[in-house]
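Next up: just one chain, as structure tokens, the form predicted alone.
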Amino acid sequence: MLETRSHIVILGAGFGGLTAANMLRKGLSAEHHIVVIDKKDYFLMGVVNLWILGGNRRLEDSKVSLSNLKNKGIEFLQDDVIQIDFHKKIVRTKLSKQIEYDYLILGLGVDFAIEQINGFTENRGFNLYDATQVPKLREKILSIKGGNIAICITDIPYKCPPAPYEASLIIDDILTQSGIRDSINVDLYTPTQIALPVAGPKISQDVVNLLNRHNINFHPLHKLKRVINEKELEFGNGDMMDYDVLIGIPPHKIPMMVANSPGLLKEGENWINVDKFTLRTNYENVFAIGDVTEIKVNQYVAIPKAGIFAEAEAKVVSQQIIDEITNNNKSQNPRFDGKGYCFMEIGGKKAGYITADFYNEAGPITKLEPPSQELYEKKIDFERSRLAEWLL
């Protein structure tokens, strides 16, 4: 039997809908129509961000073109997603587009709300997620003498939860190389109770454990209320702290797009609800993956906004869709097993391994494997192999 022509829409061209867009391509013959939509046309992996921070790559050399999807017989568009018609299965776009769908696939990640941390960026702070603003922090924090450089993890949940972490234990490596450590406080706030409430108890001590043997100060319970000026921050518990260098971890919300999509979000939902295997919404053949979604394990966790779990979410969705395409009747049926790892960096050329597995039927199981060169050549080899994979 002959299979009809669908068409796949995928938005975002993260690590969720660049895995989506290659594995749809390679499991369906050519007459599927496969389309990824992104208002960027370059993809950049967020660990790139610490790299540039160390000194150890350059943003102009860390972007890899989206065009590059065509050489796979995937079609890229760059344009912005302003709505989505469900009862039509119609994405309409900024340039006036409106793009049919069959299956439609939503990567969208988050947007960051730095604007929401009053006087953030009047009083000169940084955004360490956005990759444009690294090179000048790093050409900061190389031109101090002294002081205190101040890290906030403004909110939760956020992408990457090791990151700030790193960035601090990265920050400790270039103060130390530059001789100048002993003159330069550095302090790491956060508002949760733990350093890393996804990963555990148990970790999150390892965790304040490393950062202690670095001399970078850990305050739990500290959610930034704002900045006051160029020196002084206020937090939430009323603490006022000094500061030279602020570091931020912006605020994170959903795309706009998302809220002008009635139905996507229900009342008091903050992010895309999917049923925990298949990453199906509540509309026919549409899933949701990756940072746009909120999987709740228990009442206290979610699955992490991490890239690996929008990689693994990513492959679920595309074998079910191209089983139901291709009518697999040997289909095992995949579900997404809520398994999945990140390099922790600690400077130095060195980085530790986290593993987890949040859908362990006793309650999730996160393990640390101790830094090791060995493990940041393989953070090194992660990025490498899914550009490769992916658009080259």
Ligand SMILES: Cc1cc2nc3c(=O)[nH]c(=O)nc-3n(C[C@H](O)[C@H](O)[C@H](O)COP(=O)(O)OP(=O)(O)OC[C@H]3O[C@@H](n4cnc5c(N)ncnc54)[C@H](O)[C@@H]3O)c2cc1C
Given for the second form:
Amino acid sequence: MLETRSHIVILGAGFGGLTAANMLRKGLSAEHHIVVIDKKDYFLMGVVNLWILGGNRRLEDSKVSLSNLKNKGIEFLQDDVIQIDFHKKIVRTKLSKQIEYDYLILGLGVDFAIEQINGFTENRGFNLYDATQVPKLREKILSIKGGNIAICITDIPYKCPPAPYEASLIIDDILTQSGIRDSINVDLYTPTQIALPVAGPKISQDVVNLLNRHNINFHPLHKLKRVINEKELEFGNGDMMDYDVLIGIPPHKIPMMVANSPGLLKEGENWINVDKFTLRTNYENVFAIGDVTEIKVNQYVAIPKAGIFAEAEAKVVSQQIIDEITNNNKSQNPRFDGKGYCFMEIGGKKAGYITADFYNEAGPITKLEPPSQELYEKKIDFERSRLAEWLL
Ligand SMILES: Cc1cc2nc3c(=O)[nH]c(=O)nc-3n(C[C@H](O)[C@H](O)[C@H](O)COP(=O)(O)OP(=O)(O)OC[C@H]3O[C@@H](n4cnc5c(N)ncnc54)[C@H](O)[C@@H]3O)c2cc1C
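Show the same protein again, this time as the form predicted in complex with the named molecule rather than the form predicted alone.
Expanding to the full complex; the earlier chain stays at the top.
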């Protein structure tokens, strides 16, 4: 059977979107049109925030232009997606374009909602997840001579669950190297009962032991309620704590345009619900991948918001589309397997390694490999290899 020309539209040039665009381009002949739409004109990997914090990287050196996609035969449109009409199979954008699709992949990530924390911005809180704020945060840490540094996980779910813990250990390292660690308290507050609910109690305890060894105070069941007078934190449990530097992991919310596209979110859902194996939504030929989705593994755990899962999901989606378009009757029936990993940086150019198998029949399995310099090098390569494949 002859292939007809297909239009594949990918919303979001992040971890998932860039994986999908590249895999589709390699798997489909040039007549099939692949377009990626993003409001930004560059890609910046989340992990870079930690390297800027640690002083190993500059923001200016870390952005890669999305216009490079055209060298790979992928069209890139810098535009804000406003709405999707699933019945007409059209994406509407801010510059009033209407883009038709045969296949649509939503990889729109999350929006931050720091405004939900009363007084955070007004009282000079730093958003660790906004790369543009991290250089100033580093300057601030280097400038203080004593006091309290507070790191607050404000809500769950948030992306890359180990990142706030990594940040606390990197800060410990900075202060130790500057010779002022003894004059500064580092406190980590989280609304959860254990450090990493997605990784389970054993790894959570390992992380808390690690924090203890570095004199980082861990405060579970502390949900930040408001920030007062550039010096005090009020928590939901009534506790009041002082701070001199406030670092927040902001509440995450679904991108506005998803909420504006009727039918995608059912009542009571905060994230897009997809089939846990195929990543299909309820609409024909519409898939959602990565942080914009919620894939429940059991009553307590969902697939974490992390690039490694966005990437794995993008590959499964792309293979399904390639198989359909090319009428591949030898298809292996691609399925997302719920497996992933991440490197947990601990300062001093060392990292541990967490692996997870969320779809394991007897329940999720997670393992932590002890930190080493070799694993840190692998973390550096994690970014390098992906940029090379996607954009360079
Ligand atoms: C500090 C930090 C460290 C991290 N470390 C790791 C790590 O070590 N390993 C790991 O696996 N993950 C890590 N992550 C998490 C990882 O960055 C995310 O989980 C991943 O980027 C999610 O991929 P995604 O494709 O779902 O969304 P994203 O990569 O966030 O991409 C979404 C894209 O959609 C675009 N977009 C949104 N709305 C619109 C709109 N209306 N119109 C047009 N474009 C739009 C955005 O501009 C964005 O480019 C880290 C994150 C942070 C913050």
